[in-house]
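Consider the single chain below, provided in structure tokens and representing the form predicted alone.
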Amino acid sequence: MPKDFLKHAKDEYDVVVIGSGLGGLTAANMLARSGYRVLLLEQHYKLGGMATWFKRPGGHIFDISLHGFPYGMLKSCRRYWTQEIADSIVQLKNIRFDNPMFSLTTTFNRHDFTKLLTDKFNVAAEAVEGFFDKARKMDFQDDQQLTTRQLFDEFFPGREDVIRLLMEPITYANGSTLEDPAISYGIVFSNFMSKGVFTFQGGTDRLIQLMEAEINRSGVDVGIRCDVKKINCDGGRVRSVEVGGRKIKTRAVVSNANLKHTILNLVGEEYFDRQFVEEARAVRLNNSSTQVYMALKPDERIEESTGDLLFSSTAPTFRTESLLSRDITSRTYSFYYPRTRPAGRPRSLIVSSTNANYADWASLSEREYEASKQDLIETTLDALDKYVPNVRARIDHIEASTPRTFEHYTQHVAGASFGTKFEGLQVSFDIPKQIEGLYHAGSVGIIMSGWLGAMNYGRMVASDVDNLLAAAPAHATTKAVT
């Protein structure tokens, strides 16, 4: 018989969370710590949704997405998880940018790009302060008008290099383009500008270990391989889920999904005013990503001059539809030395990432996937060897994965990397507005995209799941006893 992974389960809980990204991770550790009796329900076999890693014959363990993140998310893991956590937050020190127009390091902070705009630019110094300053003050709240394109334009008009530089590393840390709305990068660009860009160390799987750990510590009821079907609403707020045959009670419901799949499937547009359907279809998916995983052989040492996360491109100039391109011009390669996981076997891994669109692998034929995925890997490894020389000869395993391939694993509608463009912000933020008790938490408006934002964002709901709860009757109040 198939083991039943809710058996554990109980039949009502003051919260049930969809979905096990950082988000939702995140909401029921805080919820359960508040003393609410938590279910946290995952389609996957393993927590984390984007926030993952696999393992490979030889000791390879690849983490999916490549990851780096601002200073800010030490600080998170400190209040919202643990010490032990934030204490293996580590800095990426070496950034390198290699392109027709220039070639650099940089530690990624505003006083080493500071420097690199004005002496090696040539840009005035009060232009950069000027950029770096508004960029700064950018709120949820500011005008979604101004572009990042007419941004850039205003303190470096022609400067097509030094939008480069400032652009490409936010592309491919949320997949922000020049034509969105300005604040959804200059609140991402600030929080790296603030220390530069950081790791964890020990690798997502220590990660995501160290997180299940606190959790269940917490109290929170997990379940696995649990894909729930529906949320239930009635007399205008959540009443129940539906999930491995069972209905499960709740009195509030943290969906940790895809922001329309959330409203359109798992609940149902008939539960929501016209105008607020109609706001939500409109929404506008973000793009997906290729990767190409690649670990190099037991005795294979990569030079650490290489750098930590490399932008390369072959492109004359930055363009949104060149990043998005089947033919590839732009990788982003992040190098993993064995000091990225110091308990493990000493490996050397490298992972080069690509933007790009669903459509272009959407309908393809599994004899022209397959072919397609090999020429990724082809293309790849020949673009890699200007850094890693001879890196064919050196490979142990290679694969690679599509929009397809997290479309499969995460169920993310069209294998979205970073959830929705902007415009999802404020549906997301609506939710509850519509229905009691139904509270959403992912990648949405491109801010809350990325490992920071989605933990914080889950920071936010939690609160919110505490007000309402906190403010029901005293007979209706289930708080667990502790």
Ligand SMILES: Cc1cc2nc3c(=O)[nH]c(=O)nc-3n(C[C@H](O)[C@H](O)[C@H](O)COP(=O)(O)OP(=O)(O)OC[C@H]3O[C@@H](n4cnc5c(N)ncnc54)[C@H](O)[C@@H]3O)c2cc1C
Second form
Amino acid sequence: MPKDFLKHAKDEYDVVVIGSGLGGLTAANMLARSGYRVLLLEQHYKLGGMATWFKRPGGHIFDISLHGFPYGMLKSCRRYWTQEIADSIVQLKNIRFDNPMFSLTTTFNRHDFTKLLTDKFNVAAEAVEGFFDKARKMDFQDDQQLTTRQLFDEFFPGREDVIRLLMEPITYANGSTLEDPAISYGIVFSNFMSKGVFTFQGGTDRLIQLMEAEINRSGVDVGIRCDVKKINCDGGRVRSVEVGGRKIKTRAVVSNANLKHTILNLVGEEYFDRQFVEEARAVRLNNSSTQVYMALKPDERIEESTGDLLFSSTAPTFRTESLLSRDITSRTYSFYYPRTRPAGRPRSLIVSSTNANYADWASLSEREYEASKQDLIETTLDALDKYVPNVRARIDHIEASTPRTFEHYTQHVAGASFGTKFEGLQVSFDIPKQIEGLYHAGSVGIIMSGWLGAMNYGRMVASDVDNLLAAAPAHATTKAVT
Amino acid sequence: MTEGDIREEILDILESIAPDEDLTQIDDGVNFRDQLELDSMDFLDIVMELRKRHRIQIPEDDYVQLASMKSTVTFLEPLMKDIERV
Ligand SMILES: Cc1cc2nc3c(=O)[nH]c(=O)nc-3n(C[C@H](O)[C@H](O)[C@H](O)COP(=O)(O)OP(=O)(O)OC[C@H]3O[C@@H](n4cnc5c(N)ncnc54)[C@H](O)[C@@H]3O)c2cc1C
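Please give the other form, namely the form predicted in complex with the named molecule, since only the form predicted alone has been shown so far.
The complete assembly is shown below, putting the previous chain first.
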């Protein structure tokens, strides 16, 4: 008989959180700390969502989405998690670019970028300062007409090389393009520029392990392998969720699942205004990814000068379409040195990532799919040889993932890596106005995605849920809110 | 709570939110944002902390009232005057 992962779940909660991505985990933790009875349900057997890792024979541990995040993570981890988690956040100091327009290494912060732009790219200091200030002041309530392309044209007209330096890393970080609203660029870019790029020492596995311990301390009930099939609503309010053949009553639901999946499938369009459903349908998903994971033989080391993150491209100029194309010309490499996991066995790994269109992979037959994956692996090794000489001979393990892989593990529609385009934010915000007690907290709108965005959004939504539950007369069974 | 007590309470909350900042030099008339490294998440945390400690509900539209120490204390005074100091 299959194990009952819901054995310890009660019949009723104040809040059910669907999905244990960083947004779901953070919302669950904050609400439990406020004294609510919280149940966290995750369909996969591991917590973390896209903040995940996998192990391979030989002591190799691969991180999927630990390429870098802004310094703001430290503050959020300290406040919404623990000091121990915050203390493990360390800077990645060698960020490299290599493309036909320029090759350079930077610490990826405002100070160094200003120096690069004025000295190496010969841009006037006032233009650089004006640009940084404008980007930093951006807020998500601002004007959304201005596109990122227009923002660049205002300060750096005709400078495709400058645009590439400023844009390429952000496109990798969250799939945003020159055609997206400038604020979605400005907010994320400024977050990084404040202090540079950071990572989590000990790897994603250690982070999620520490978070799991913390949600246990906070009193969250957790069910893994618990695929929520339905969110039941009635009379304009959330009532219960259906999972593992059980119906669990709840006063509020926070869905960390994909935005469209939440509205159209888990709840069902008949529970929303027609206009709202139209808007939800019209939300564009962000692109997906491919990755190639490579582990060097145990005694092989990568030169530190290779960098931590390398944005490489052979394309003559920067174009959104070419970044997404199956005909790959641009790759971002993350180099993991033994210092990534100081407590583990010393290993050197490389993950190559590209942005990708789901459609390019979805319709392939099994045979074509395998061939396409193999081609991805071979072409990646060819390209990487320039930076890690003789890489083929030094490798112990190699494999690839595609948009289909991401879809399989997270149930994100079309394997979306970074949630939705900007308009998804408003739809996500508006859900509780449609159904009382229903909330969404997960990667949306570009700015609420990435580790930091998802975590902060989880925290914001927890505050809204708390507001609702604290205002409504508490059930007799509800614990005192402290 | 008197206005002085409320000011102390806000300082205490700020201390936990921004432990790296020097709060002894705060100018009550100047916006927090112009003298401390605070972002919108920090303001949300201030609101949450007030709710947790004193069960004060601050609607989102009123967050702007929390711009400076002076405006915050003025805004909170009618809401907190009947609260016992602990
Ligand atoms: C290849 C790649 C590289 C990335 N690199 C970085 C990076 O370097 N830095 C960075 O900051 N960000 C990066 N990101 C983005 C970042 O990982 C995500 O934005 C973030 O982790 C998303 O968190 P989330 O809270 O939105 O939830 P998700 O991680 O999307 O998790 C949602 C969870 O909900 C679960 N779920 C869905 N439906 C159900 C259901 N019906 N019942 C139960 N559970 C359900 C899923 O299984 C999943 O665990 C990367 C993403 C990808 C794909």
